[in-house]
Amino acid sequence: MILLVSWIYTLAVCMLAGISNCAAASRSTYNEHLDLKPLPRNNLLASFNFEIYSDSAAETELGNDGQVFWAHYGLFPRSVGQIVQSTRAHELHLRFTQGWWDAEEWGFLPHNGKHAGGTGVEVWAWIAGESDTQAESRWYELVNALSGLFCASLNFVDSSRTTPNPISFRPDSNMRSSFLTYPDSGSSNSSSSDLHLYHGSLPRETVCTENLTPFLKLLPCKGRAGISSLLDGHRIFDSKWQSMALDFVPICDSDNGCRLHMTQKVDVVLDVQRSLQRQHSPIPRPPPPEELHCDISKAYHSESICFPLPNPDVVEWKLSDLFGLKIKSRCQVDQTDGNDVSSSSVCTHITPAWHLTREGGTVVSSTSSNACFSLHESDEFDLAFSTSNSTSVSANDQPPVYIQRSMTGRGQQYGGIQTIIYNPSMTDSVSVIYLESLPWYMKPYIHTMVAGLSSTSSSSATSPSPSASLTQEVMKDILYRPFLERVRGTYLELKLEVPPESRLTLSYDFDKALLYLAEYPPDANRGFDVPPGILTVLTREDDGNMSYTYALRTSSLLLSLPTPDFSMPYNVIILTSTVMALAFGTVYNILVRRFVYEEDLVAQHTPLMQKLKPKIWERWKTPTVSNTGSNKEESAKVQERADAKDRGLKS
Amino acid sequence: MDSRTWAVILAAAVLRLSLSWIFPSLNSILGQHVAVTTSMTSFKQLKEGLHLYEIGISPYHGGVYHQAPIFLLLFKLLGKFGSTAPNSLVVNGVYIFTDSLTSYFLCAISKSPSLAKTDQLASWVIASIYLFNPLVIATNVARSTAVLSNAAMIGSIAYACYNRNVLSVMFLVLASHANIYMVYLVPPFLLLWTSKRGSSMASGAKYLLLYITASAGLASIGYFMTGSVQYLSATYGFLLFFEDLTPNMGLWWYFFMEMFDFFRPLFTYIFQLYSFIYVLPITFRLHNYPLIAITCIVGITTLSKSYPEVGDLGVYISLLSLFRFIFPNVRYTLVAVLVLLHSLVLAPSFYHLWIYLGSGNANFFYAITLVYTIGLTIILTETLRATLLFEFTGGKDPSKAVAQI
């Protein structure tokens, strides 16, 4: 309420004082950019890039409670701004990824892997707090708020899925000149020492349209105009790999003060053939014979036998074929003073074998390998690609390392993890940080960790020979925090040095835990997802510092745990209790009773009633018989009865 | 100790050594088998704890290591003499020596003044019942640390039988430090410590005080080693509150796995109480036979403790072999043996069906643990009954019919 009142107040003050005063230093701006790059085997990498800057920080104000809030967000989405400010997040990174990046075919990840997440949802943030507990509670607040904002299960990021302060991440902004000076943080200039980094990941989360829609809603044109109008969930999530990234990084400089800055990126690898087929025939049906591309080099090729070629060389397609619609118009964002503060452009990265035809827009620059277009305000924009040789794509740089992680062993009691890191460089060794955060029900044995090194150069092909000394040699540093049941998972971070042209194999054993019945998800036999490992490549700068130049993720793993019978709780409780009661009963039966000779039992220990009963019975039956009568007979009967009782006991 | 006993001990040592050297993978196969080791005794977890301790991380900081700190000290010391791999010479030596020592203690108990006047099996028979018991061999080859704590417990009995009470107290302190359930043995041990003629309540109190002081002293080692009392919750708390649901031969794991969250604390208390509730009644009732009382309580904990393993049954059977004089009174021996054999053969197979083949489910193994418990119950109740009957008849063959009332 206070927030709203002061916002209205500020607005009113601005209107009265004249707009130019409020636009003190720099105005909020919006840039959008689309990169299109054909990849081998008729794939297309489309990188959507949206950048939003808020107004400069001269407009921050303090609320009554000392809370900082932004008076003028400008184009910056207020929902995100308020969340990061109420939770004191200095930097926020959010990733929604699905699919697998084929590094051997496609090379470098877009943006050097900086904006690509692991399978599922990944989030990390630097949060200010006087203590760990305060920062941590703000972190849970943050993920819960984001969960609502993006319709993702981020609220399931609890302590067991949170990794505090991994060294694999570094802030993008310069935290020391922090833009938010919190009165309660003690000093006017909050230093990075009271910032806490938290990282959480949900590998099981399925990224879908429900996440894309709120993602696009943050943009000024809400996906209705500009390049974001191409982002149709049906096409984006039908891709081989896609990653949505949101990075909130405040930017500060001495001239303009601080501005909120958010980058949103959507990177998609589309299978062109598949998308085209979907466009032409939404219901899959076999192509007619004349459209089949046959491999005529096969010996059995004939009129009636065809070995289909998957990737035709001659292709021709338009953007609207792939995405289902054309770019509507430019996303035009007018500020109150009528100045347009946005820019929209589309660039292609092609080889001369490709031919481009555009519809609408203006050519900004054009070379043989690159062409950039700027969008017009009202025109629709479309781009047609055609080539006679689709294998000709612009060269992909080889990534500095490849990584592959897999599970070893069989059965559901224990297993192992094997990670292979491959350095393809002929000359340089590469130093990396490898982060692995495992769920608590995976119990690793760190003493079983061994490293094996095998050279891939043909001259000295050696088999991987794991050894302890080698483990010491390649591992520069180990950061390890063991798991704690139901509280936190294992955190393992390794600094490694991989020699040129060699494969580093890391392996260790782990045990699989059993969970309580209620802790199993509904489809327990599907398995449990293990978050992807994160590999960060370090490069030594000229000034001697290490900079983080490339990041990549392994795929997530599916861990199958032993399961109980889910229909059994009552049966188990009853059966176990019965066995326990049986033991208890028999033991106490023996302990509390004593032994007697049966003859003594008859003579002395027959209960009164038992003594009297036959007498009464006899009397009632034959009232004439005297008391002193059949004494012998009577005792025989009692004996018989006692025997029967004893037999009953024994059985 | 005659030459025959020494031959048995030697043969058992050679057997253990050859098992571990001819089949090097046997150590890890048995060492990871749920029936043979638990997280309270696993050698692999001990190695992990030792590794963490050596690289400067408190092993009790996480959920990896739950065994007593004294094992860390012991194996760190052993590491100075050579590798502590499960089939290394040092570890083999320690485990074989410990088992031989246990059998030596058992023979010594059978020759002790209180037992020697009764009918006894020959020493070499008693030694072989322990040393050639497949359960004991498996536990030894699996490098379960229960081998060490059981040796301390049996050593404690042996010293008490020879009136070396202070040593006996110390051994019991070691045993109960490693396995907290051995605290239940204190009441019958008090009977044993004060059984000497002329002993009074005061001497019992003296030994109890000594036991408590020494236990506290040993517990403080953990504090000085790790710098915090965190290890108490990681070892004893872990055992008392039953946090690890890994299957074992006991009643706990499946019950608590299936139990509703709300009732879990209640049933944890009930189960712990269940294992204790027998201790005092058995001690009181068998006060004339403290050794049998100890044996019965060992049997009870085998059945009711939170992380039982089959090695406990091996120790229990070996202790029973000391009391030949009650054998004539034992009934249902065949039934008990068959039930236990049935469960011990089927337990690994059903576990395999569940975990590896997927053609069975958890109920298979669970059912076998129930059968195992019933087998133990038969032995336990028959031991108790036979002892009380022996007490009643005075060892004479009862010609007259006897009843229990």
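Small disclaimer: the values here were computed from a predicted structure and weren't measured. Numbering follows the first chain given and starts at 1. Superpose the two forms; the largest set of C-alphas matching within 1.5 Å is the rigid core. First, how it differs from the form predicted alone.
- Once the rigid core is overlaid between these two forms, residue 306 counts among the residues whose Cα shifts by 2 Å or more.
- In the core-superposed comparison between these two forms, residue 355 has its Cα shifted by less than 2 Å.
- The Cα shift for residue 519 between these two forms, taken after rigid core superposition, is smaller than 2 angstroms.
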The other form holds:
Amino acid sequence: MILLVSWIYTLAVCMLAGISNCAAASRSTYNEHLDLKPLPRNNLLASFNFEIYSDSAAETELGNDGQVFWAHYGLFPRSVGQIVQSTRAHELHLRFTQGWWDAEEWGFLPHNGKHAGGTGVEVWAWIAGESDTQAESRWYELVNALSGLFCASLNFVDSSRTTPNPISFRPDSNMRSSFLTYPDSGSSNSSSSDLHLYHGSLPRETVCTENLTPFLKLLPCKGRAGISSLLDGHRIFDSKWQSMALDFVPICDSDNGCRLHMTQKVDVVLDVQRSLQRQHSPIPRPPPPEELHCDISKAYHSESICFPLPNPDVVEWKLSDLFGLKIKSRCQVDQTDGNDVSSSSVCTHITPAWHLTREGGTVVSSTSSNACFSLHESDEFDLAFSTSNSTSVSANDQPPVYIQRSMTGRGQQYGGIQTIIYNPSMTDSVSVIYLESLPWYMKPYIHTMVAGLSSTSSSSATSPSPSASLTQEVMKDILYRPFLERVRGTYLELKLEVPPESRLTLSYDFDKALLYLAEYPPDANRGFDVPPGILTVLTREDDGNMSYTYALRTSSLLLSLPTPDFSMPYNVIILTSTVMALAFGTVYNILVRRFVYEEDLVAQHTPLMQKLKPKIWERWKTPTVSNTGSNKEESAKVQERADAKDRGLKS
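Could I see the form predicted alone next, after the form predicted in complex with its partner chain?
FYI, this one's just the chain on its own, none of its partners or other molecules.
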């Protein structure tokens, strides 16, 4: 149904635009592919690959003014096309990564690290602009648009988190031939010198379902059918390592013009045992004692002491057990033949010790190490894996280099960074480009950078020491741009040559800056995230040119800056308010209060009734004058009788 509506709309656009060959306009394609590869320790690498090609008639020149009419995106998402068009982005690369890739156990990164990013969110793009200021303005417009589209904090990528024109990245397309003509952009006869590369990262960003949902909405079936129906957020983000990648690259040729190509990839490393346990017990609980697999050969083994055995060798599971559901048929917007494995297929990379059982689908190819299945349009698809020796997995190629980075120093004022690059090859040296983008509050001293080289074949190791000859031997080139406080960070890029079977140690010192109170995050005591370093491996081709063959990132660092006591502002406010209240109250009392005698104050404030009451009472107790005289005579007579009685008694 979706395909029918898309074809009708394309036909209508062709008629309105006057395109003679409408068949050429209906060439948008969509391919999806799933690779499954068991890893050591009962882990599984699942790589989801989605490719969308736009119509070649999606851009048709109207007139001679260089205007371009975006006739029809077909299966290509219009939301991405409009953002790319408005910001004049000629290539766009976006990464969402969480977890840690164990290179020693799992070997090469998927796709040679080309579609893997550092911890958090990473984005870089080539943007057209007549000047640096115009291109930088379009870059900020691009990251703000992507922030809204993917529900990420990319709007925080400002000048202090942006690195312009690093040499660690090369375009995937021919910039001269793919310089697309956008509306209001003028002629397409521009050179690649008009393009500006910008790179930004947010190592603090947490990747979650809010980023996965809009990522799936860009697909034709929106995650409702095809292999994208397995992408459930609860399962994906319960993995040991996961990476989501989006790459927009135009493809141009002289015959068909330019087509828009967008690749979406999701790579996940799942812990099989944990996923199966979650199916039976959603809340993690320790297994009961009777289900523990203990090594009874240990001398200290008892009912209360158990030394756990390694992961079980006999395992059996299905895709629906790990992802929670089966693949819901095939995404029917495909325009390729159902027998073509590149349209909608599932492939496995196993050893003969594994046994596969499929439900639905069609077998395209099957060998002892690889098997591919194509999906049907209506049937559900599921795949069961079983083995009696889970340690038997496909050989993992050894990466050309290993890298690790750590923080050195102590205290709240000074610090240092140490980076160790290891070349495991016993015969060949390796050329690499190492990029570090440091935030402005890390103030490195480049003159303190020292290089130390140690050979893993000998027991003696050379400690890092400032040696001019050694520095000249391993450091072929240095690109450095110092920081500007609160404006931009430090840009450091090194071209290095690591001898075979050697460890190269780079270290330098830096100062920690003091921030304003408003510049600290809510959880300042947790620390500040430092973006991962980017290591790119160079290989010389037959024609003498250097090609970028492998890329990997270090882990992000957690920097502890001098952090004030955030309760002190509260204490200062309380103390200041108390002092001001005491001082103001005293002065106010002196200026306003009056001193008077108590009698005057009582007389002044005595109510009228209290003044009249004594007078009324005195008046009521005092008799009249006539009554007073008669009373005196009676009293005299009584007194005389009393006196006479007393005299009689005496005689």
